[in-house]
Amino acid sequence: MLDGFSGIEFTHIDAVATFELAFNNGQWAERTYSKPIQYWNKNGAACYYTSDAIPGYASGDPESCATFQEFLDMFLAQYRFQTLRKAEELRQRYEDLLRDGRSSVLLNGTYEFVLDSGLDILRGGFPYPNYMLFSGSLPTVGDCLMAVKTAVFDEKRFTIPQIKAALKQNFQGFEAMRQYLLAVPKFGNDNDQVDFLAACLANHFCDWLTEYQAQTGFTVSPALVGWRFLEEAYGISATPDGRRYGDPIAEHYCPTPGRAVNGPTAIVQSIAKARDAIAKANGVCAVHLSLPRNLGDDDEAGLAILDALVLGALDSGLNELNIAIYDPQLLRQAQQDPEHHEDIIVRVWGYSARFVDLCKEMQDHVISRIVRTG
């Protein structure tokens, strides 16, 4: 995207929801839990949150797969279809505007190329139109499949039927197997199999969409990043990785928050697992990494560590690190005296708010984010 030169559209694909689709052959998973969510901001009218992913094409039936090759071919039949309609819904949107957009007079007549041309900004007067797909939350797939293959295929302990029982019970009752569950490697600890898996996904992912600018002549950049996040996790069930409902699923290419206990050098090195998919992924790999205030012994010792995270991420292969650094006593200080703590402002992901204008589930998000560094 070239700035003055570009417009943007973007449409994001709910990558868990895509997993919950595959699990149940195309159809959404029975549960007996749902909760209304804010956006967001405290003010916000609670509603119930609906994926836009779609239901109804039938990847395959997960209880039938003999091995997990099977079972991950199965997933990747989902997405695919996800994926590319996904880019079929921005290529409709081009034309539309094509069509019909309309913007101002007065913000056409801010573009000399507008002027030279006669066309408007959103009806093809953009010399370098940009779309772009966001890819969702692909660790936390990423994780829900690495335990599939763990419990399922790997030691058999728990079959997909079991599997389903206690997601549809939000883990009600299944406790031993949810802590089984979580046991299973993470994304963001420097696992291969775990990390490998999400790059699978992510290069599956870029690849698909370069597939489809060659058969249409319709470019969809490939971005690594899941904006949808918090809502999503009271949109979809629990999930297989050991997640309840409502739990906080990734955000952009990053880990499950929670899930990291390694250290951020580990997240780092689990990201860079995917530089292939990284360097195809023209709309970025968004890597946001929220630190504790007392990340060294003093403030030198901080910034250096900042500058080896910030260099060793550079050398390999991310192209965006947005480090936050939060005191995750005071944030839950704030939460329980918001009066007194008004100042305090939190990333969120494109954008900075304050944190005690951020509803319940959002602050809590942020709060889970904050990497262990001890």
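What we label the rigid core is the largest C-alpha set whose atoms superpose within 1.5 Å from one form to the other. These figures come from a predicted structure and were not determined experimentally. Residue numbers count along the first chain shown, from 1. First, how it differs from the form predicted in complex with the partner chain.
- Put the two forms on the same core and the Cα of K164 is off by less than 2 Å between the two forms.
- Residue displacement note: Q92 has its CA displaced by under 2 Å between the two forms (rigid core superposed).
- Annotation for A279: C-alpha shift under 2 angstroms between the two forms, rigid core superposed.
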Given for the second form:
Amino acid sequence: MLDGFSGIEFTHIDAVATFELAFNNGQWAERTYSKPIQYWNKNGAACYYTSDAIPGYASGDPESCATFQEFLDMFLAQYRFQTLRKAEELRQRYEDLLRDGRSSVLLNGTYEFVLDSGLDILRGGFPYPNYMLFSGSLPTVGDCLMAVKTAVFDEKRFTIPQIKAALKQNFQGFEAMRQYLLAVPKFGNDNDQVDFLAACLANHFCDWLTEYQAQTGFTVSPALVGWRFLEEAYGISATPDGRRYGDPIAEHYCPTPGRAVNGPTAIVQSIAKARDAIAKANGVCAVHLSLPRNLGDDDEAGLAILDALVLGALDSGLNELNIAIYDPQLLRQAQQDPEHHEDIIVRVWGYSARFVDLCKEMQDHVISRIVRTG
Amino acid sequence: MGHVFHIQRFSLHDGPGIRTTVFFMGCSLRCRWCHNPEGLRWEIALQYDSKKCVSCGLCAALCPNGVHRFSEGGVHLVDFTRCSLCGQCIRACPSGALLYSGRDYSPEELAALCSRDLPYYRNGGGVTFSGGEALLQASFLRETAQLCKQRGVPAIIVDTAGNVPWSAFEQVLPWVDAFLYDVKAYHEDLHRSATGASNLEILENLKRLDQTGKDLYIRIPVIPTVNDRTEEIRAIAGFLQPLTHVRQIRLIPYHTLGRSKYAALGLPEPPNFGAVDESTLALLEAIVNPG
Ligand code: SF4
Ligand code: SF4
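Follow the form predicted on its own with the form predicted in complex with the partner chain, if you could.
Now the complete complex, all chains and molecules, led by this one.
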């Protein structure tokens, strides 16, 4: 097996980092704070993370915007730039692989198509596009855009320089502003305005990749998925949605953890507003729902509720729903007393892990995304 | 127009399935343990959440009636009685610490909100109208319930304490599938001292409701030192026994959630009845649900 030579490639683009770049005309925000974190595993070494979005593309000075639409267009310009840059990176990678000519026999050999045609993935033995670009966390970007729209353009409560000053201090000394920003509607509550903002970003992302294919002949499939939500949270500054540095950002196309307060049905309805984009992404949109225990008075009632939730989500146009049920109190106990809770397995991203093995930051993330129910 | 203080989606404890529960304002009882004080009055009022206040002083500067003051030590004092609900401080408060305790809805608007979870109203799920006392706004409830039905909401439940004229039930009956019915005490004097009102009409309404054939879910709050004695619960169970449409009887043990809401509304702190102990609860449970 040749690791890294499967011929299947994917990479991703940091959407919230892209927002930070757009908010600062292509540069990283000034900030007075930074913290190294361990990644995934508590035994790993702690280090500082930086985003893999790149600064330097001047998408325009947000302070010059007279309307929210202009502001949104600036963000879209930055997001498009980062998207196409990543698509190019994938194409480059593909060409390098082709030139190198090697590919993993073992991995290729696991595909029937490859065995039937006698051609490996690199040389067209696999009929599906196998280069993918992930863009997760769009709901957090939707929250940021909605906050700027409300605070700066609709209600004119704060100016962009004022918000930047607050972000620079991680909202220290700006708690009133932060509370105001937190009260702006957030993705995941079935609020049409913010949900459609996020859906619009997802749509654009998919469309750009379609255009890219038309122009270059190289197919990069869009996916509304993201796996760097934890490093992102520590790799970028505080954000205008009221999120402090290090507070979780959205994974995949799910709400920002802790911000969906109307329960799981509202979350699914929010996500379902992007069903056009989800279809363009060939259904590759991971939806993770962490629910608390005791959904019903007894097991039978709980099952009836889960059943209604899943069927309702299907009817609303979702084709993937990843449900996990946790007891937040038990997880907090496990943080305090890992020795007696080594058996707890939690869903992390595309995989599951022992809760006590995760770093503190990831543990907090797992707890904070448990949906509150009434 | 109706007055509503909260709409809760994915509500799982107000009837079967996934439900949206609408909390109406106004109540004709004054239970000493009430955990939804926003529902006591029909009038919308000022609500102040001290946890969110950042002491910016804007409200004090704006209020024409001197409702907001700051003590020497910087403590924010609110004189709710002087508020004319002009809304200035609520609009200006940067942190969302000041709110209206509820708002007006038209039946159309409310029915539209109640229909947002239509895809999930399966397995008995639907909409629950609760409160406060939902039946104090019976004609608004009827219109809203009718619109919900037209939009396809399968199961509509009214959560009531029953202290309303029978005519209120009659108004809503055609559009309601089931009732959650609170029974707080059987003995009238106890009911009076605990809730401020007689229960004669409440029990009479429950009997009549049973004859309509609607499903009944009975709920009995268990309040230490008030009604947690076996004789009282046995008397309630005895009263319920001959009823033919009772689907479920549930004991709801007293809890202290909601106590902080009193201060937010400028209401005096309610008594704390303490926790119901497990053994008492088991004993009472065996009375209402033998076997
Ligand atoms: S609503 Fe008006 S009267 Fe009431 S406290 Fe606020 S500013 Fe004063
Ligand atoms: S305006 Fe709001 S945050 Fe400021 S002092 Fe009044 S209640 Fe507190």
